[in-house]
Structure formats: structure tokens, C-alpha cells
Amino acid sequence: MIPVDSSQVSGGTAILAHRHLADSTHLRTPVPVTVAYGDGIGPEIMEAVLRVLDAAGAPLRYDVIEIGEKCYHQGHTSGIAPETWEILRRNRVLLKAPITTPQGSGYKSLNVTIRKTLNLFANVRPAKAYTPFVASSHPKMNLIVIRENEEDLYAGIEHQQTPEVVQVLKLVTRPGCERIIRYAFEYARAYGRHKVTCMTKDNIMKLTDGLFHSIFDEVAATYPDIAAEHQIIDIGAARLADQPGRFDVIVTLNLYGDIISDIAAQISGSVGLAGSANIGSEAAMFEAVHGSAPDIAGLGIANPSGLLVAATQMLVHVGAADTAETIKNAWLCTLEDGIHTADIYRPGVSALQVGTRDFATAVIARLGQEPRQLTPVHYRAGGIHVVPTPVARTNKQLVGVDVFLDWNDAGRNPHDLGAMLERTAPEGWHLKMITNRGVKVYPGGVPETFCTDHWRCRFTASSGGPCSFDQVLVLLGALHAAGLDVIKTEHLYTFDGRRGYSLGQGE
């Protein structure tokens, strides 16, 4: 089984892995690991971390790749050259320093690209206070954010549809929801944690976030030994910032998880101390939570702790649990002894302010020691493997279509548009409503509602029953012939009679 950090109950940072590798005491050959030095402060902190790994005798062999800003400027829009993927796929483990994504609409997030391409569905970010050595308003804070890593708005599917309106598609899948939620409960069980909190915004996004919440309730019922609760993300984030002790394990969708994990890291003491594990069934990526900080690049003052903590997570993943334990305890001793970089230095608490290289040297000097006040890190066996339940096929029926128009006639009077559509719609179609930015403006509506040039026109079959794709084509042809600019359509379906689309506000 995979070594697991038993101190997670009191603040360890290792991650359960999927790959069944032996403990490093049985590793005869070094494990190949892909290393990316990154941009900004990346090369400095990576050099410091590799020094610590080598000094601790980590059974690793490094394959260095170039990703990030330089690759972007070479014309690779995702920040990675095509041939680099073979190295990543061969080694299946990546230790990555922060990278810089150039400004501009032509560049895609490298992190998102790697996570989605290699199916790294679980992002695990521990957040723990190290008081009194690192300042925190929440000295007993110790929680885990488990973030869905591939779906949601991070699909990055965006379109400009009119001169005034752009859209982004939020994609949420049943297998994706179930996989990350089961992972969170299995993680809680393996690490002896007692509660899992789900955070969504399903009071507004009733289908997407509603799916995540409903699957959470289904999965929670199969873990009676673990308390389960749901909170709306806005109040949940506020409570996290004010009372983090209320939380143990938090599981949530991609965007929310990105935001609240940074909140959790910051209020625990410093984002600079937080590591992040991106775990899939076949591969994994380990990185610091913070960015590339180009404003301090080259000054030798960056804190390498976040990447070092991520490296200990990586060591547990590849089976080198004893080495991870040695390094993590030495790091805790360094914090206890007041050897601090500028970001966490406090007069009267810290003993010495050091730069990146000297901090790594201090950790190396303490290898083999255990902290006196902070909880030492120790490991036990464990592992997580989750398989989503197959989705049963349902009776899916087409019952209508939302037709989106770019319409900018003088006055933008929705009643003028409604009258035109009523006259234009072929026999068999009923114009149920028109919305603008989601608000119903026809029939009915009030003049105070602000309207853009982007209109959703909902048509359903006059019979009240199902319709056919051919009928949709006839409708679109009639609208086009009338000079209307159709920019998008969304089919309206029912699944076993259940409505598979949202109502308009005011519908």
C-alpha cells in the first residue's frame, strides 16, 4: 500500500497516491521524475528544493524539461512543446516550479492543460497553521481543500457572440463529480478526518452546481462514519476566512476550489508555505500554490517552502515515505528555530532572516531531527482508488430550442422582437419567452430592465410534446430568411421526463 502521512490529523501534508509503489527502503533503482524549473522565482526555489532532496538521499532521477514563458514565446500557445509530452507520459510524475503565462488572449493556462491532458482530476491542498513560529490568526487551523481539477469554467470554452456579449461554458459531468467527491470521503477516512463539507452555488446554478450537490448527498450516504454537510460557497468562504476550525475536509468545484484554497493558505500563515498535489489514476503533478513572483525573481529572497512541501507529497506518492518524513521534520525544525525567509520573518519571533539558498542549507543541516513543539510527521500505509458508477442511459427527448440572436434594432424593444418572431415562426412552433442576460423580457417584462444586443428566444412545440431536429432546422431557416442573425442554439431536452434546462428568471 502507499505510505500515508498519519500526521494529517494534526497537520502533515502528504497525499495519498494511486500508484502502488514500495516504500523507498525497498527501492533499488531511482524513480524517474520530470522536473520543470519554471519562470520568475522558479529556478531559484527549484534549485533549493533539489539540494534538499539530494542531501536527504531521495531515490530520484531527474529529467529536466522546459515549459512556460519561453515556450509560449516560441509559439506554443499552451506553454509546452509537443515533444515534451512524451517525457511527462513516460515518467508520470512532475515536480513543477511556478510558470508565467504571458498576458493576452492567445495563451492557454499550462497548469490547466497538463491537469486535463494527464487526467489529474484531484487537486489536494492542505492548509495548516504553524504557530507560534509563523503568524496566523487561527493557530489551530488544519484543513484540506480537495478541488475538482478538470471541469467547470476551467474548460476554457469561451466565445464572443455579439459586439457586446461574450460567454463561457460551465461544464460539469456526473462521473467527474462522483470521482472527486468519493476521493474526498476516501481521503477523510484514510487520514482519520471526521467531516467533509461540500461547497456549491446551487441556489443559482441549479443544474451544474445542483448536480455536484446531489451527487455529494448520494455519496455521503455511503459513508455513515463521516459527517457530511453542504454550504453555499459565498457564506462558506466567509466562514472559512473567519472560522476555519469549523472545517476538516472541503470538496468543491474547480473555480471555487482555486479561490478558497488560496484563502485557506493565506489565513493559515502564508501562501508561500503551501504545496499542492494534482493526482490522477496514472500520473501526478506537484507544485507550490503561489505564482512565479517576477518582481522578486533573481534576488535570492524567495521562500522555497511551498515547493519543498509539494516535493514531500511527491516522495510519498512514489513510495519514498521515509525520505519525505525526514525532510518534512527537518523543515519543521527550521521553522521552530526561527530560520525564516523575509515573507514570514517577524522580529521577536524569528531568529534569523535568510534567503532562498540559506534556508535550504538550514533544512539540510537539520535532516534527521524532529520538531520539539510542532507535531512531527510520521507515515502509515494507505491508498485511494475511486471508480465512478456507470451512468444509466435515460429516455432523452427533444422538446424545444433556445435560439440566440444578435439583434440591435433601434430602441431594442423586446416587444418589437417578440412580435417579429411570432410572425416568423413556422407552424408547430410556440415562442415561449425571450430573455436578455437571463431575465425574461417577453411576454411581459418591465421597461427598467437593461437589454444588450444578445437575446435568448425559447421556442417549444405548439403541441406541448416532443419535436424533431428537422423541425428545428425549419425554424432556423425561417428566422434566417427573415433577416435575423442566429448566433447560437441550445436544444431543450427532458431526461425520463425531467427538465434538463433552466427556467428563465421570471419565467
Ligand code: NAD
Contents of the next structure:
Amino acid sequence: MIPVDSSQVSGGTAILAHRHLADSTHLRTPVPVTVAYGDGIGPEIMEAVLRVLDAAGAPLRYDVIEIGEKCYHQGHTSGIAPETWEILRRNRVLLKAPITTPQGSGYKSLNVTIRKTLNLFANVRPAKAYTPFVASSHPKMNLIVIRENEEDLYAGIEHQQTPEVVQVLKLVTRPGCERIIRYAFEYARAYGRHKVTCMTKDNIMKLTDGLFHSIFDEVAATYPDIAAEHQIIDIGAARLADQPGRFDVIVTLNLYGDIISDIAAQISGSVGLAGSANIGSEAAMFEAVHGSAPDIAGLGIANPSGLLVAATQMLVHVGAADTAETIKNAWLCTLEDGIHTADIYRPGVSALQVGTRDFATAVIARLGQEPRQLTPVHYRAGGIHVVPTPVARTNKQLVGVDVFLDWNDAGRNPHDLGAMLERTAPEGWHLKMITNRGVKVYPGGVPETFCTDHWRCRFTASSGGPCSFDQVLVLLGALHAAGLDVIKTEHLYTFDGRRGYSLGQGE
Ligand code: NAD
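Right, and the form predicted in complex with nicotinamide-adenine-dinucleotide (NAD) of this protein, after the form predicted alone?
Below, the chain from earlier opens the complete complex, with every other chain and molecule after it.
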């Protein structure tokens, strides 16, 4: 669905490969939706939200599932029982209250598992100020963060390699970047937004973040009607916190998106008001931005707005835009009338402090009304569908290998290691450099550089040309035979002659 006055829409999200109609009377049979009550304040806010949905006549049918804390404690390390997946896959739409992830390394984040298993690649998080009814230092703020949801450091591939060093793999793929960036531009076009800002750290991570930035430039060129800009994430996040009004749609990688969407939600007024949609081509999940708030669980004071806004996003998604519109406008009226939960209550501005249940009752009482000062939302038909371009195979050539060693000889002198490797390397191999934590320490280097037990030793073919996998095996065999502890290797490739690896700092 596309909002008519898109500049004021904070809750609508788009659909992939689904029909969009502005009138949900076409939904003759109720749409099956999976519902998870979650942990902490989850059951209270879900109950409130379902009451509003029912009162508004939302054309939905619910299948309730158990996920989260109870499942973790039953021994399901991902917080979900295997048989529950069938329900999620069948219904394809999940309305989820927050869950509590138990502390400890044995537990996997259920959110990450659901997103990745169901291929929910786009996380869409609107952040909008509702001044003067909800305090915000940024009254003009009305932006959307579109976060890549599956890749980057959240691939969760971590290893301890030496007693001193652990690593995480940051995986960024061309189809993954293209899909989320195209989604952001399509979203901007569909929702009448004017600018997409890309945020990366490609001045440091030239290959991974550099890929995201370069695909952003490629895709942006195909949307001449939408302004495009790139900002380095650190200054971008600083500007977002200081002048959020200058942003419209922001598209970024997973970790940065996770952080800046929380900053955006917080400075808009309250994390308690923000909803979030996780969209894939086959399924979607809708939830509040906040967590399970164990500190106020059971007190009946939690703000159900975040989950309610997410539920309106879900209604748009399933084609019930008219119901979404009715609920969203009633919710805006409730805020406008000063009926506020404790997290947003302000003496002098708010009229009445209410608990979770009474807030829902106030929204229900306003169904059918439109706000007077806040701009009402309206939706009309439209849709978003993105398909990444197939990636052409390039001429890939092996030109060397980075061999990582756990080496802890007394003094940790890189020159001792360098001399040993020069002596040990079989014919045909040239030791190009040794780095420690990415900094070149051999040849050259300075004694001030701190060295750990983790050494990256770069070998290239003496000929300066390509080498073979068999040669790599011979090299590794020689290093092993010399008593060196090889912990991993990374092949150095060129792609159509273009270097596919970064240089060492100082190389
Ligand atoms: P939180 O968002 O639960 O709470 C932070 C603060 O905001 C607390 O003071 C809380 O009382 C308040 N708050 C949050 N939601 C509110 C609401 N609707 N109304 C009023 N006040 C609200 O964050 P946390 O304390 O860091 O995390 C608690 C638990 O939630 C953790 O186990 C965490 O893993 C989990 N969590 C789950 C999700 C999710 O399921 N999507 C997201 C974030 C955190």
C-alpha cells in the first residue's frame, strides 16, 4: 500500500509478491496470522493490541505459538520448537511480542534465527516525532531506516584462533546489497519520499562496505527521480542524532542499521512508540522495536504502541489497508487527546496517565476518528518487488595465500618469524609481508607496534603471476613440517584482473 500523504506516514510498510488493495472487503476469508505473546511485557501488550484489532474488525485469524524464554528453558537453544516452524512457514506472517533472550553463550538469538531462516532481508523501521503531544527535541523528524537484515557481522561466524585472538567474519554479498538497496529506492518511490542516504564505513572496509557503497551508486543512477547521498557511518550517526530532520530514507548494513535505528527511535520521543517490519519475498514478521522490559513486566503500565504500530504495518502487508488506516488514525487521536502511558506522560501536556489496558480502550473508543493536529494517514494500492540482477561469473585467478599462524616464540620478534619463513618457503613462493592485527611488521616495521600471537603471513608466487592450489598445499606442508602452527588460510584472488583482497596497513 502506498500512503497518499507519505511524508506523514510512519507505520505503513510494503509488500513483496502479494496483492495490495485499499479495501479489505476483498479479504472474504480471514488472513491467517501467527501470533507470539512473547515474554516480559509481551503478553500484556499483545492482549491490548489484539483487542484493538478485533474491535476494528481486522480480517485476521490467529494461530498462537509459544516461542522465547519457555522454549529456551525446555532445551531449544534457538528459543523455538522444531514443530513451530511449520506454522510460521504455513502462515507466512508473524506478529511477535518481544522475547527475553537468556544470558549465556549457549543461547542463539531467536530474532536472528527467524529473520535468516525465513529470508526476511529488509528491516523497515520508521522513526517519527509526534510533537507537541510526545516530547521530542526533533519535531520535524520523520525518517525510515531500512536495514539489511541477514548479512554483515550477524552471519555469526566466529572462531577463537589463538589463546589471544578471536575473530568474526563480516560477510557482505552482491545480491544481498543489491536487494536491500533496490528495496530502499523502491520504498522511497512508493511512499513519495525524496532522498535515500547510504551509510557505510568504506574508508576503512574497502571491500565489504565498499561493495555496499558501489552498488548503492549503481542502483541510485537508475532512480534519477530520487536524490541519493552517501555518508560515512560515524559522521552520519552523529548528524542523525543532532539533525534527524535532514534524513528521509536511510539504507545501511546490518550492524550500523541496528544501532542507528535505535538512536532514531529514541530521539523521536520514545522507543515504546516504534514498530518494525521484517520483510522477505515469502514471509514477514512484525514487532515492536523495544525489548521485553522485564523491569515493568506484570505491572500493566507498558505502552502497547510499538506493537500496535507494527500491527498496522502488518495489516497493510496483508492487504487490509483500510483497517490499518482506521487503527492508526485512532491511535494518533489518542496521543493527541493526551491519553498517555507512563513512558510518554508529561504533566502539562498529557491529560491522563493510563495503563496498557486503558490505553487500548481509549484507542478503541476513537476508531473511526481522524486526528486534528497530527496528519492522518491514508493508504492506496501499490507494491514493492525487488529481484537482484544475476551476477556474471568473472575470471577468477589464484595469485597467493595469506597463512595465519599461532606463533608465540619468546620476544615475538617479527624479524625472527620472517627469517624462519624465508628459509622454510618452498621454491616458487615469495614472502610478501607479515602483519599483526592488520599492521605490517615485516619486512620493515617498528618496535613500538604491539604484537599478539596471531600472525598473517602473505605469500605470493615468485613469478608475480598466478599460482595453483597444489602449490599452496606444498607451502602449507613445508610450514607444518617446520613446526609452525597454521590456524587458517585465505586465498588471494583477482577477479578479471582486479585485486580481491585488501593490502596490509603500511604495505
Ligand atoms: P527493553 O527495550 O526491554 O527496555 C529498555 C527500557 O525501556 C526499560 O526501562 C523498559 O522498562 C522500557 N520500555 C521498553 N518497552 C517499553 C514499553 N513498551 N513501555 C514502557 N516502557 C518500555 O530493553 P532491555 O532491557 O535491554 O532488554 C530486555 C530484554 O528484551 C532482553 O532479554 C533482550 O534480549 C530482549 N529484547 C528483545 C527484543 C525483541 O524480542 N525484539 C528486542 C530487544 C531486546
